[in-house]
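First, one chain by itself in structure tokens, the form predicted alone.
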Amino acid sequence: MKIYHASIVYSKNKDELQEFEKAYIVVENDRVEGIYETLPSEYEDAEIIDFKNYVIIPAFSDLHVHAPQYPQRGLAMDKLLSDWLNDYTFPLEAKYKDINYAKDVYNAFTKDLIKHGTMHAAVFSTIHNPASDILVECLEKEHIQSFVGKVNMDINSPNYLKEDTKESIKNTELFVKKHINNKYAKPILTPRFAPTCSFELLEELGHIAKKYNVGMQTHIVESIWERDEAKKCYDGCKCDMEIYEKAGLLNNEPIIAAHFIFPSSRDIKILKEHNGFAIHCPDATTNVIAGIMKTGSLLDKDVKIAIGSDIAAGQYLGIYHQISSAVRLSKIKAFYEKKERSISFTEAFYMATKEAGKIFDYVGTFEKGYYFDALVIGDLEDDFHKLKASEIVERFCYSGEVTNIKHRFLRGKEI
């Protein structure tokens, strides 16, 4: 048992932060037992770790990140999506046939996730099985709750990344079978996006999904080009989500739809019917000018939205900066499109913690029974102007740095 004394902030729901000024959080067997403003007598003789003026918040979840693009973060940001992919990203991903390169990158990527306070993630790898295995092993070793996908792409792709359809199917099943019983880093099916996958490939992935009860992550209506190209490639389907539904890829959770910027009403209907999550990647969408998610109106339609860094279209691994970017973009969207509304900081924080945590096991909040996956943040207020705990959290998300994360806890243990 551990008892920590500090201010505590977490999401009660999307519209309300639960805030405690100078309270006690009791952790037993890696999970939260309770939060008390006055410590019960049964704990009076227990050791208390006092974090003084710091604030304890839940660790973050990144639900869309490309681990192989980690070396490219902050580079080629002056390019639009097509040139960014073809001139930089695809050539970089081809390097992962070299497992030594993969080991160096994926070890660094995993350590940097933790450094930035991200303890749970949905991660893209590449088409390469050995390198994808290494990524899974890195995350599993560090106990990062995660879903990791070996990417599929057998059409409309550079020759050096284009897979043979049957080999892609075979290698995907091998990858899933190898890691299906992992405790932390589990496999997820990962067709890159509809225009790079034949329907034969998607249908066979659907069979794998059913056989092993695994979910799917992919890019969904990320750009106008991708939306229109998907319908052109699959002229019998009226929208992007329908392609995956027909292939049998939406029957197992989690379903992770990255970007979801230009959804039709049918895309939204299908995503909700299958309990899927739309992932907002604010920095990425501005860097490559894909478009701006209709975050406010999607929330009002009860679409589940989480947040992703989308390294390396996004330049920064810290999800806390994506929270503030999500608010800023929603204000821009609402300013230019009167039917849209901006979102609050409270809603954005919820998306990055409690909502995203629903994809994993008992994370994202400090309710009783949840794992104590937590960050202790501090040194964010001025001596001459004191802030409430929730204001310290907001400042951290807008102007904080890694150095403001003073302690990190994963499954109750400081790391």
The other form holds:
Protein chains: 2
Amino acid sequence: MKIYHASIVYSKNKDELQEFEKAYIVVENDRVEGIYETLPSEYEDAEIIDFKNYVIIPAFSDLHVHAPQYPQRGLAMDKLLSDWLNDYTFPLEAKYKDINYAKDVYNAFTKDLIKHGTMHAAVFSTIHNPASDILVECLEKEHIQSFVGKVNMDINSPNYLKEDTKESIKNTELFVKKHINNKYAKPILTPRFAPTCSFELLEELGHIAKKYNVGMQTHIVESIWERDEAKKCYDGCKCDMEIYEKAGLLNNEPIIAAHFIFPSSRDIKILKEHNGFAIHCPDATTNVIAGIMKTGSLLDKDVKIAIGSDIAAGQYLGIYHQISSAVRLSKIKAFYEKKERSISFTEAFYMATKEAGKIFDYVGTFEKGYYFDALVIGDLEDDFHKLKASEIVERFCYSGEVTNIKHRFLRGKEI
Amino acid sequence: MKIYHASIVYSKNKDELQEFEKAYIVVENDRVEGIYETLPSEYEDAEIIDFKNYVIIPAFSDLHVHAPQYPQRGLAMDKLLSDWLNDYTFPLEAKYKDINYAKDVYNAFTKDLIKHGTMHAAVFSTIHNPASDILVECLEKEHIQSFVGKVNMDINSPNYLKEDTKESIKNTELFVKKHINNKYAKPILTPRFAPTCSFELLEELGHIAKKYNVGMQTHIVESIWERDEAKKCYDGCKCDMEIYEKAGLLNNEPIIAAHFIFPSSRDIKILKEHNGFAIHCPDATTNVIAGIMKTGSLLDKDVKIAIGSDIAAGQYLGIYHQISSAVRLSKIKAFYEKKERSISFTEAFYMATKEAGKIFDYVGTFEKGYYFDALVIGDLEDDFHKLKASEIVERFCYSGEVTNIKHRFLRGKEI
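Could you drop in the structure for the form predicted together with a further copy of the same chain? We only have the form predicted alone so far.
Okay, now the whole complex, with that chain kicking things off.
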């Protein structure tokens, strides 16, 4: 048992932060036992670690990140999407046929993810099985609750990054089978997006989903181009989500729809019916000029929204920066589209912690029984201007840097 | 004489970076003597400091920053502008009647500015003379080339932050007189913006401008509200810039027009006629939902644009983050307004270094004779993915943190 003394902030719900100034959080083994403003007498003899004026918050979840694009973060960001993909991203992804390259990158990626306070993630790999296995092993070894996908692309892709349909299906099943019983890093089906997958491939992925009870992550209505292209490719599908529904890919959880910028009402209906999550990647979608998610109105329609760094279309691994970018972008959206509303910091923080955490086991908040996956943040306050705990958290998400993360806990252990 | 061995990047012009991989920069006393790919024989015996794979870039200039708002950075950023000003900013600015508070804040602000690589700045103070003097002294002591303004507000302001017109004029002249012969931190006239200044006040400031040959900084067409309000207040003025022109405030340099989001063609014409600078503060204008500057089309009209952090409407002191935000915002602008274009990283970097530097003496580039005001940046490259020097600079501006600034030089001296 460990007791930590500090201020504590987590999301109670979408509209409320639970905030304790200088309280005690009792951690038994790997889970939160309780939070107390005055320490109960039964704990009086226990060791107390005093984090003074630091603040304890839940570790973040990153629900859309391309690990193989990690070497490319913050580069060629003024290019247009097509040039960025064809000149940078696709040639980079092709390098993962070299497992030594994959080892170097995925080890560095995993360490940097944790350094930035992300302890749960939904991760894209590439089309390559050996490299994808390495990515899974890196995350499993570090006990990162995660969903990892070997990517499928069998049409409309560069020759050096295109799979034969049958091979793609066979390799996907091998990948799923190999990792299905992992404790932390689990497989998820990952068709890149509708324009790069034949319907035959998607249907076979649907069978794998059913056979192994695995979920799916993909890009959904990310751009106007992608939305229109998807509908063109799949005769008889009225929207992007319907393609995956018809292929039988939405019947197993989690369902992770990255971007979700231009959804029709039917896309929204299908996502909600299958308990899916829309993933907001604010910096990414503006870096590659795809558009801005309607965060406010989607929240008001009870769509579940979580946050993604989308490395390397996004430039920061730190999800905290995406929380502030989500608020800022919602203001721009409301400025240009009068029927949209801006979102609050509380809503954005909720998306990146408690809401995203629902995809995993007992993470994202400090309610009793949840894993103590936590960050201790500090050095964010000036002597001449004292802040409330929730203000320290807001400043961290807006103006903070990775050096403001002073301690990291995963399942109760400092790492 | 000092010789530094490293890669070197600076702006040649708006459209070109000057990039040297592992070269030698010779600094004589406080200025750049030259950059050499091979060291000339005359320097062979000189001491060479090898920065290995680090990159040397010019220190940044921040041309719009509110020092008194420093304690408020990254707070209440999901509020609307009016609430943010009335509930947070104005009450905070009123605290600067206490000179001890001013000392604490302005010392911390100056240190943090330098830490973030900004060595030249145009700074707003508050209406208070003693506090404004302290701000000037802090910057002068650190040899920061800067323009500092005691703020004027005599109408439409909260009672606790409103000046009597005559007092405002008298105090402004005292402030200008006191600092006019400073070596580094010089006075600049700083009417907050047209809606908070009577025309009588502006005209008298015009006389001070002429008498002491001092320039002006203010907020120009920052928001639709401000643009319309300004025109209402000043009968017979067709646009915001014209108010200051009529008041005789545009005849002395520098002229610094912060934000410049909704300029009419007349605003643009007047700004250019007086050799003024439009200051882009990308995060700030989206945090407070004012709008997005038309960076691309203004550049194409040869408007001089520099960059500002606009603390505390902006959340980062580091100008490098505003360079990347400027590119990202220009992409959003082009997405929503088809006649606008996105800008390149090279253009944004130029704005924050060489263009902004023109307001000061010999800074913003490493041409011969320029002061060696420089940052040495590093730890931005992965072993498995080597980068060109200009890519390291781009990654710094997109994904970097203050810890990536390894050394800082001001006038040839490491600080």
